[in-house]
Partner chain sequence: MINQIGLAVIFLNKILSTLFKKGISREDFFEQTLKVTQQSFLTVTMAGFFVGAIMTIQFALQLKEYAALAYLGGLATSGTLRELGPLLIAFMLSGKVGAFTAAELGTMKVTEQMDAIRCLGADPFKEIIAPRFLGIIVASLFLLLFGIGMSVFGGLLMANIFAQINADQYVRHIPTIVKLSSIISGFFKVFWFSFCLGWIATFLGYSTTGGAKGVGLSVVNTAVATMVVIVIVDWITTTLFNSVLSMLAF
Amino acid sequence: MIRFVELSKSFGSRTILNKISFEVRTGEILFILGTSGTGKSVLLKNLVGLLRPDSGQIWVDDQEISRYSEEQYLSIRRQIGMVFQQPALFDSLTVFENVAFGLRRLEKLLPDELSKRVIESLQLVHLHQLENRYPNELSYGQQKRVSIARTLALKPKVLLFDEPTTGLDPVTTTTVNELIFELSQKLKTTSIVVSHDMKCAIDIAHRIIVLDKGHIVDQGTPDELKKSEQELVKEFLREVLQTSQSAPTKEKLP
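Okay, now the structure: that chain only, the form predicted in complex with its partner chain.
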């Protein structure tokens, strides 16, 4: 279980997160929604130690990790994998080498075992036939999936997705959303997805948290949020409704 306790983070005079507290339950898919600049990505980066909070605590199981050193964070980053907003693949490495990057550094595997783990990870994102290609030979959607495979290769217990569908076309967006759901079911991982896509959140999230101006304005299951009286939540829901009316939608994922 992950717990944020009164977490605050500012950049200069701008407060991004203001005493945020919530918990993430093991095995759930939690969506964090909010408009741009509300601190959603900052929250994830604090969890993996890429940024440090100004105050507050972050608990992973029974460890308070917010004051960990870079070396101590290594063990946390093995448990918590992050998929970035951009694919962040290394241009000079093939898909295989990109996926093997973390494994080579964190696990001492024999070449056969390493190869097996890489292929397994690529199979999970349905890209195992592309391992010899370079990132610039892939579509943006494929690059995103390789980036997910690279994170999966380390077999993390928790997966963080930072705006996983930003910049993708509607078809690829659906594919990535289905993939997040599928991975959660198959691997029994806990997933935290930062997004502004309410439709996707309603489709696959167990719980949703809505952030605005550094505060949590509402949280609950998708059904609970549909009854929310908060203006921002209503606005998000109106957009979903408009999208549903203008285009035929996929049936809700099981």
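Could you give the coordinates for the form predicted on its own, as opposed to the form predicted in complex with its partner chain above?
A lone chain is what you will see next.
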């Protein structure tokens, strides 16, 4: 569904991504792991046109999009929903109005249709009973889920998660992780998750890519990564494997 071909991006003299190539298969959950500053979030921003690559190609459904104009990118952004690291909710709006915000701007829906779409999106993240509350009445984990519902309301085919569990306690981290897995199964979306949390990746990913210093140092299924000889991967795994718990059963991809 998505292919990155020899993608490079620098800021001044600092190379963030150095000829990165990989593909994302339809319907899979792909985790991109790495330490801070390795280009994980930069990769996502190139995909949705918030940044543009210096060289290389980005393919989405057989379209090479890396040189698209801002206007051309609008159709791509309708297909690809991005959940940012911070919830970024409007404090003065209710949960319902926060989720409806993008729909009001981008789609012409009758009031009943809009309400149905919002409630359906909140049901998907198990928050439909809180639609009349304001963000400051919610926990941080609930705010994260509202931001996911806001993205889901536009019915994207691809979901991008930028460090979705940053700042969350272990229990809430597990809840958000399970939600990503659940949405993938229910909606049959393709999910790309940028993270530094190897445990989350092992629990729900179909495949994992590990970035370091602008390069892919290893990639594979969770079971394959557990056997990696790469020192960075071993570092990520060291603590995880000691406390590993049973993961949800993952469907095999075609």
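All values derive from a computational prediction rather than experimental measurement. Residue numbers count along the first chain shown, from 1. Take the two forms, superpose them, and find the largest set of C-alpha atoms that agree within 1.5 Å; that set is the rigid core.
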(message) Checking L74 here: with the core superposed, does its CA move 2 Å or more between these two forms?
(response) no
(message) Using a rigid core superposition, assess whether I119 undergoes a CA shift of 2 Å or more between these two forms.
(response) no
(message) Could you tell me the distance the CA of F90 travels between these two forms after a rigid core superposition, in angstrom?
(response) 2.4
